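In the form predicted on its own, a lone chain appears below as structure tokens.
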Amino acid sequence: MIAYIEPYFLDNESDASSVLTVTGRSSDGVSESLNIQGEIICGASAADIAGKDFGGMNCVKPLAVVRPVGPEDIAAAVRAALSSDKLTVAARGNGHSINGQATAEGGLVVDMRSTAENHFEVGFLTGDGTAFVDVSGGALWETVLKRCVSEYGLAPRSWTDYLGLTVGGTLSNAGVSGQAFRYGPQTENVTELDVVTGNGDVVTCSEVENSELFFSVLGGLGQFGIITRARVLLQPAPDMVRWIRIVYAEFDEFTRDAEWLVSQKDDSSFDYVEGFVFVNGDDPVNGWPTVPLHPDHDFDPTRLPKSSGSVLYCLELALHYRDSDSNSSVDKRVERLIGRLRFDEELRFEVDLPYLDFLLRVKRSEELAKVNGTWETPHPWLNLFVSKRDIGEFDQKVFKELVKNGVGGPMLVYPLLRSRWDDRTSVVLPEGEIFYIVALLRFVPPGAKASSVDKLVAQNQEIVQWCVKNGIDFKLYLPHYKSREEWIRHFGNRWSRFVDRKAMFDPMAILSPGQKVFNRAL
């Protein structure tokens, strides 16, 4: 029998709470009563709120919706589902998952926006007096952005293009943007976390202190425990970006180029190193129109080569300055950087904004979508670091065969670095010091057929079995598998300690159903 939950909401403002009372006789005849300081959501209100993610393609009903005041609320919710035989719990952030990641059918779902306000402190390593930044767990990247540069004129060092994501979610996956070669991803710039483990506890954990649980949770897809504080890295912000854009139509040249880049010390290149592919045309989503910066650019296309194929390449590079740096100063730097790149310079594009503008760069895109109605319409996106010794092999056979006409989005693709990446954590990667990040992030136009949606969803398993089949050395990000085999190959010989760790921090397997790597243990 499924269990009955009723909300009360007390009308006692100074100390407001809501019980949660999970009565009716489930299978192992368990009655046990939640008592939070938040609020509880129950019933089609639950469904509306955190029954589907960014990825609209999953439709499940959460028994409730708790929207917590602070830790305790949470671990209260997870000690509610240790008491019964079949609750489970999900951390919610922004939502911002494809495949249901965030999601709990039947279960208890923490909207973890409740919190975004109840951290934010800045202070100074002792030892080195680098700077840092306390904040929630689901506060998002784009509130910390704006308040640590506008009252502390500082910034953390890495990001993700879309900045409309929490902390504590981008830090259970690794958090990757064109930083991360210099830097490493988001998991690599945070010293210290609260989280609430599946065991129901509060802990505080860093590399020295509870270190199990500090990397376990990193990069841990919502595993071990739900990420309520994180003390973040800063650096001084800069108040200028020289953006650009140059185009390539060998993947080769693109890859070498790019590789040298991500590789130099970090004085002698860009601050900001990414690229993508877009379709030899004039599709104003996928192909030509999509690479100039500002109105005024023109994209030549008799410039390119006669040999020029279905698809091309361009790189993406910003320079970081100061507003009491001279233009010629600037000019001089990104010359001396771009010198030794092979594009054509009649196809370069060039603009200086403001770093905010830099970084909230896809808000706008974001603005646009939700004005159009690909927002709110399924996205079928693929995630996959790949390594260098196949990126050649995968650009063949998906970039100028499978996806040639484009994806109705971005197709990201540029290098990062192992070692910016910290072994210790739970994120897996393919092998060697370099390899890519692809991203096809696919927007479906409005009133497409659901047979369409699906046949995308088929293309990217087809992507991924192709790669299986030809021994390609990849790992998805943001990885999603329906099955303990998949997990298992997905993990290698990491899975061990994957498991390890579970067995630690969740036991009875009550953290991130919908990342249906574990079942709830009865």
The other form holds:
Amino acid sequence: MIAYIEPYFLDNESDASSVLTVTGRSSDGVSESLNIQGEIICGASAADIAGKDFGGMNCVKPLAVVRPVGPEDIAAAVRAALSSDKLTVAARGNGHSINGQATAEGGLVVDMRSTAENHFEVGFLTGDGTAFVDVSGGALWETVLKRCVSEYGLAPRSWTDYLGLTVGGTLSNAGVSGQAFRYGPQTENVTELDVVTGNGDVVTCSEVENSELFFSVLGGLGQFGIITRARVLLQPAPDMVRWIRIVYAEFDEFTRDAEWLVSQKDDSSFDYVEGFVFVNGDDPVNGWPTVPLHPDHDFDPTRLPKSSGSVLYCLELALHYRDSDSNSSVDKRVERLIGRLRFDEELRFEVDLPYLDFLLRVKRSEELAKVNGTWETPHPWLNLFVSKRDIGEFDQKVFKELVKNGVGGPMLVYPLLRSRWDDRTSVVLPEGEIFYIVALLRFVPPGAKASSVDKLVAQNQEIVQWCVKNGIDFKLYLPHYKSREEWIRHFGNRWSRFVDRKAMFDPMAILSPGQKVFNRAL
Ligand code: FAD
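Having seen the form predicted on its own, could you give me the form predicted in complex with flavin-adenine dinucleotide?
So here's everything in the complex, that chain up top.
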């Protein structure tokens, strides 16, 4: 099927300058028809599909949503934009950004989910024989997991907590979870990509082939190319996981144990290390009840030291094992590691569960949030990387003061190792070997007033401003800035490299306009 952008007239006549017509000629100078095999959706339906994201705080009107069948359609969309005066193109993965990063006001949104099934092939790297899977940039990680495990007994090594995200969407940022201390973020676990650049070229790239493009695109905020295929490294999938939570009253004891665990040599630590802050009280959303892993578990606050403050800390750990491993051998491996840690035995919670259930654990929270309405309400989230040097000061100000009553959702904090991140990618990090990811995952009750969401956004800004003023060594993760100055500060001494890469791979600034890093060149 050959589809064309149909005559489409925006509600607001003053926007009519960006109208594409059947012939592809438009008053904004588009000279080529968008001649693709996939589908093109215009008007209110396009806004319904791609006008909003998970953050729910921005609403834009795209000109059209393009549902490509493959890279040639995507390249055609980019070329149509190149030949126009002002069209832009945003790849949209699963639209789970917070601040409109996957949107394109008046532009073309490429719905990558229509390409989800384009690739699925397992192979082995020449050399060390490591298994990999070729998957579509538009595939959901959840689907990749299920197919790899059920068809091959294999699984990717590095994850995000939630798997309803696309491969291309997380690779454009980093993709971080409790495995990243060992394997690095997801961007460290791909060896080859197919990319449609902002020049409209379809290019295969890797560490050795078109390497500048490969490293630009990884963590590149969608600025350099649209990932249509990724080669993802695999490992044998375990059958089971022992999932453990232990509680700390003191931040320095929590960080000392967490840092010790992530600094152990490969295979001599847990397979997953994360942590979170929670309120020292019985609030069902922010407090003690959020810690136990099973309805039979009971959080006994009388076990807490008298000196406990307004917030407490929880280390979350997981150990992989096989069905054939005896209980006692699993217990032994756990005790060898956990025996070194300082926490109260009575505030230890653990369950054994199948590997898939563990990796899909956030899906259960999604289902609950959908029932109670908080999945659809705005999500003014804040994600940062904070250096080990400054995480104590950050705890004092932010956790113990600004958000001491909770954020209506998880407040994650756990250490990562910089040496696991290749500095040739476009991601920027704080200095020092150990830094912390901090995630304030705010959920807002249905019916909350817009002004209360504004207050949460303002609190996020206050935190960022406090970090800047106090010289905290930090970077926003999933960054969102509005001014050029802020982006320059974000990238620091990597800004000129980012600009050079843009000039090479998307000189007209067609791609991912919703990130607001560059303006479309005329
Ligand atoms: P989108 O929001 O659709 O797109 C994100 C950006 O990438 C946009 O700029 C878009 O243009 C670009 N893009 C999308 N697809 C492509 C492509 N194929 N090629 C090039 N550019 C592309 N992150 C973590 O690291 N760890 C977590 O544990 C984690 N948990 C999360 C849990 C939830 C519930 C949510 C909502 C988000 C979470 N995130 C996490 C953040 C998430 O990784 C990012 O927001 C990610 O970008 C979302 O993926 P997506 O497919 O929805 O991308």
